[in-house]
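Below sits a lone chain in structure tokens, taken as the form predicted alone.
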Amino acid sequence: MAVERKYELYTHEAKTNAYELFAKMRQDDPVHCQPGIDGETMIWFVTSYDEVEQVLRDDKHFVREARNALPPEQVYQPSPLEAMMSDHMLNKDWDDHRRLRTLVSQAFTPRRVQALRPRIQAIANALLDDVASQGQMDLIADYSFHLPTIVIAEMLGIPVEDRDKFKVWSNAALTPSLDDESLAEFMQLMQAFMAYLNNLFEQRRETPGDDLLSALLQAEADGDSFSQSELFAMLFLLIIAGHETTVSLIANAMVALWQHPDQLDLLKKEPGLMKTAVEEFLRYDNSVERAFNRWVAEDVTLGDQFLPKGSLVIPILAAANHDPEKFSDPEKLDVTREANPHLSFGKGAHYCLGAPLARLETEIALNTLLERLPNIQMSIPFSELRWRFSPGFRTLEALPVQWKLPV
């Protein structure tokens, strides 16, 4: 027998309002337990602050890999190429995850991120000089879907000219595969970034440049035990994952300026104040909307909530990141806010590997954006804005934008 849901996650209206269904599960049901996407499957959904930042820091008690926590014949056992597509280290627990994650993270430090800051900035110009004498763009599609796509592609030796194909496997990997031809269409699209891969390998294995797929594939020579279905997921996660969220982002932050003119004004006065108001940007509407799922390994409480051993988890980042418990004001935007402990990038073990390179990527953007093109404003109402369904993501179908040069 179906079980009715008490809060629907999953239209075009509860991503228009997130924010105001966020505050009432937060208010009436902090840990709250209903059916997911398909109607079936239970889940415990946490929208508190505290709650969820116990749930991301607590590696003990909520793990990502469901071995961890179900009996064998419970774990659900993918297709040969689900498998490869998840075996990454956001999908690993303790020594697994620990292992990966060493292996990438200093390509990811703070001081080689700030080495990339002139040719950030220098995409971003160059960007803008395509599309300023026109007067019009999509924000999304012409801009901050390319700063982002570059910056990885560069930093993993990937021909530039091969970004558009990743916008397509993107949006296929973003999108939940409801019925049998979406899904179909799903793996298609996904063996044909596979086979992309696979050729790419073949030539950085035989002619290894200077660059972070060619020492990917040298620590896999040298026994440093990345597999190679290992080293297809992790190039799955920093091309798409590793991107979308920062183009998202970006469009998200602008929008929101645009609903706050005030902080907008000044922004453009005081340009550098961009750096504590991205910290904003990332607590009002960040693109990551939820954490990935955790499943309890042990019987566990949260909150006012017993969960026992096996249940499914899913942390409401956006949800905890409004939580007046924790923020003063939090459906105000406040590029000025100093004391901004929110949730965007994870916290614990999972804490995201690539939050200073969205950071600056972020910072650049806008502060370029600005300062080119300081009149921007949107071409269409705030109400025709479309959210793409893609329930753990905030992010816009598009974001159509205009402006006047200045004399």
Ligand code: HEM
Given for the second form:
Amino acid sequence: MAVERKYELYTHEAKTNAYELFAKMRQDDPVHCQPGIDGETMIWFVTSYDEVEQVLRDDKHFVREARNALPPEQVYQPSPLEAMMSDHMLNKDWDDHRRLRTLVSQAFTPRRVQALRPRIQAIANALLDDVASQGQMDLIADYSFHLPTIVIAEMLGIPVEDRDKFKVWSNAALTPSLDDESLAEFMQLMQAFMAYLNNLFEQRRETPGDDLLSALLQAEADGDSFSQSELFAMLFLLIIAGHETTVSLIANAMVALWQHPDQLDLLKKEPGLMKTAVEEFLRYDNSVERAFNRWVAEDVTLGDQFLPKGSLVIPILAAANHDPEKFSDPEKLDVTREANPHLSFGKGAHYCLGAPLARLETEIALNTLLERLPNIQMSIPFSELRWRFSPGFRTLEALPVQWKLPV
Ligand code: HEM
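For the form predicted in complex with the ligand instead of the form predicted alone, what are the coordinates?
Below, the chain from earlier opens the complete complex, with every other chain and molecule after it.
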């Protein structure tokens, strides 16, 4: 028999009023079990800061791989294509996770990422050169989408001009397929993505470049215990992770500033505040609403609930980031907020590998926008903003904006 959900998490309304809903959950049921998106699978949703942090930190009790928590006969056997897409570090525990993360972590250290600053700045300038004389644009489609996608394409060594294809593939990867038709469409798109990557691998094997993909192919050739499917999945993860997340954080940050004109004025007057401001945008309305689900590997107590081995858990980062027990005045955007231990990049073993890159891209994107187009405004009222149907993410469909041209 279907069990009713106490909290409706999968509607447009839930996205629009997300923080009110999370506040209610955190106050009344900080660790709460109800059916997930399929209406059947029971999932523990966690909304209080301390418990979200506990789940992310404790990778002995909370694991990513079902096989580390369930008896073999209950573990879902993926199709070869699904296996190919999911064989990446974010889906691995312990030694396998460390091995895969080590292969690419050098490319994402804060020092390596800072070296990209002039190039990221040049991309931001060029993007605004293209639109400045129009007086209007869709901030997402014409600006925030291009910046991180060009950067990751260049880092990986994939042709920048193919990024519209990646947009389709990454949208598909982050939108749940709830019926047979959308599942078939999704599989078709993923097959095309895999074929594209296969082709690219061949080209890079023949003509290696000074890029991350060539380095990974070399590691594979050197027999660094790195399988073909792990290579596919690694590329898949890096492309997808670099697409929706920073793109939407930049857009959400601008909306937050327009909702708080005093903070916008302050930031324009003191651009040096942008570093603390970026942390506050991450806390206030992050693009990644939830961490990925964890399986309970051994019986555990979370808050005042007992979770038996084999349970499924989803930590809601956005809820933890507004927990009044941790943040003073959490519903207020404060670009000068000093202590800001938000969980927007996760915590523990799976802490976001791309965090230094995401921070730098957001800082440059916003500074450049406010400097070049200081009177930029939204062209629609807040009530017309539409959120994409993507449970784990907070991404707007579009963000129409306008600015005055010099006369
Ligand atoms: C605002 C931008 C971003 C946000 C908010 C974000 C957030 C996150 C979060 C919350 C996790 C952990 C998920 C979990 O534990 O379930 C994660 C993991 C990860 N992120 Fe990001 N991310 C962003 C940008 C990026 C970028 C630009 C890249 C790289 C190109 C990236 C690469 C990764 C990778 C590889 C992992 C998996 C790490 C592991 O399993 O060890 N992310 N990210």
